[in-house]
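Take a look at this single chain in structure tokens; it is the form predicted on its own.
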Amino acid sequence: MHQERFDDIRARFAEDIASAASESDVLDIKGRYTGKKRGILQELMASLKEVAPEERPAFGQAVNALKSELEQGVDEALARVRDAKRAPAGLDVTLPGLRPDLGHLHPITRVRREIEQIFISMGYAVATGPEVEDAYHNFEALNTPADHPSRDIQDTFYITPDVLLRTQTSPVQIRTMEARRPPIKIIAPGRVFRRDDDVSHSPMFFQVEGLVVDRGITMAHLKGTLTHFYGALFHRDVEVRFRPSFFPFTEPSAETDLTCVICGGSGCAVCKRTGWLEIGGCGMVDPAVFGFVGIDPEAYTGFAFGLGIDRIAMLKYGIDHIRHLYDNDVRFLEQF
């Protein structure tokens, strides 16, 4: 007798809830069946006094089970009509969604992180400094006289006569030597700015410079360091050669070449058929620079080097124009 009443309520509820087309329809049905004042289940519980005393526990349990069943049906119906309301007509919301595009590291970021990890594995620390720099740290403390061409307005972005956008990360070396005593072993990666713009140069680009200061440092340490670094960076054995050059803050100074990583030294268009790639400058720290930072040049020597991260990225990934690195063209960037 009682089971028939429960089955009848279930059947009517299933029919009503299936026909509900809106959230208000579902809530109306919920009120009719499980409402506390006039709900069908409330009336069912009110009839408990008419049930024989020995049947009342089982009757009460059956009503509670039916209530849980109807409440679950209401929740499922609400989810159904709400999904239908959000979804445009004809859209099957049960279909799996489209996989979103995932971002990738920029090639310059990839190369910079790889460079940092190589030098960290060699015992170097990563140092940073301001991009808006004063003329003293950017030029004077680096032994660059006032009449040097690099200080001309044609080459440097000046904010005031004494404040500028740094033209190199070498000022980080000066600030490090001012703050610390040897031994010093750092690299300084970061953005730099120069008035230059062509296939292989940009007004804003990325450099990494290195500095080692200690007792007994020689050019042999410098060449061994760079040879190991380039081999690890390009994942192959390379030969490094020094060509005499001049930089105000190193003496002696050299341009660094390495065997072409494209042709292996046999000659190609990238290395202009020479088998060598010019990759950066280096040299022994000029004793005059030590004078600006209070380090005794009789007791300590050091070497420094500077490399273009953009140039290395172009070589590693076969990029033929530096502008591709800064155009933010998704078709280019998604290749990485």
Given for the second form:
Amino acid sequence: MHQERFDDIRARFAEDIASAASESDVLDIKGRYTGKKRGILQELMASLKEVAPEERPAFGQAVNALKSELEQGVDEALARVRDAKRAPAGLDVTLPGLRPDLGHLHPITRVRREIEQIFISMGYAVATGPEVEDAYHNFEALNTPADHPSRDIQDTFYITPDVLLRTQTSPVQIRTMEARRPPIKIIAPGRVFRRDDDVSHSPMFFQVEGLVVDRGITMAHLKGTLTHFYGALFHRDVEVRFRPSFFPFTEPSAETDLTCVICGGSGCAVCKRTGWLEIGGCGMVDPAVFGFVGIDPEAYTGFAFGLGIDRIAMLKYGIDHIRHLYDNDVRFLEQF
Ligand code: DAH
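Output block for the form predicted together with 3,4-dihydroxyphenylalanine, input the form predicted on its own:
Shown next: the complete complex, the earlier chain at its head.
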């Protein structure tokens, strides 16, 4: 009769302890069965008085034996849940792993590096200059006198009347020619700043400047260089067209148009049905600029060009608003 009660407790304990998943589960069960206050074994012991006097010693011994049995079960269960915490027993090594988020290059960085590689393959060096520039290098030595409209505070972020955020990468032309004698063959990629903000303008954007100075450099070299460059960049045959223009530091100057890389020249929304894309400025280095850096314009000629990396990235990746490039929205960035 008593045996049944013992077996019943044993079976319930075995079930409870098997389903314990954590240390606190186990300690809970331990309290319920062997706890000094109202534990199941405590209550069993309390029923001793209902047991026939001659059976009491055996009953007492059986309770004690059950107690050490349950305590052993608790110890084993504790060892099990502590082990599980260290190396989850339910680990299924055949499940696909968690893929960590990997960073990757920004579209502007990718395009900049591609541009650099193309020019490096043509023997150019990559030059840099300060983003906080002085008015002499950004304007004066580029033959842009104090009364020139681009020097207006409407266009330029001034820090002091003489110090500003460079509005173009062209000052790197001056810094390069101050530091080195021809032959010079450089590009200068970098950030530039202007007080401008709309669908295709951001107050900070990226340009690449190019400068070649040597004996006998002509506008034909300029056009051939740009044609090769754009073909390599967009992976297709392109034509480059020069439209007469004006820049203070080049003479003659030209606006560069490129066969529309979207429609191939037949006319589309991106090229406004013209078949051409306006893609940058260029020209022959103005002799006045050579004057500022002490290069003899009778002995040397040079060409220069400037283009926007943002515009190229937008064309290459079909991005319709320059802001996407600078919002750093991962849903956008992840697509590259
Ligand atoms: N610096 C000019 C701009 O920001 C672009 C440019 C035009 C650069 C003609 C040149 C050049 O080197 O020859 O609008």
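Numbering follows the first chain given and starts at 1. So that the term is clear: the rigid core is the largest set of C-alpha atoms that superpose within 1.5 Å between two forms. As the structure is a computational prediction, the values presented were derived from the model and not from experiment.
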Quick one: once the rigid core is lined up, does Lys30 have its C-alpha move by 2 Å or more between these two forms?
-> yes
Take the rigid core as the frame of reference and indicate whether the C-alpha of Asn328 shifts by 2 Å or more between these two forms.
-> no
Would you tell me if Val81 moves between these two forms by 2 Å or more at its C-alpha, with the rigid core held superposed?
-> yes
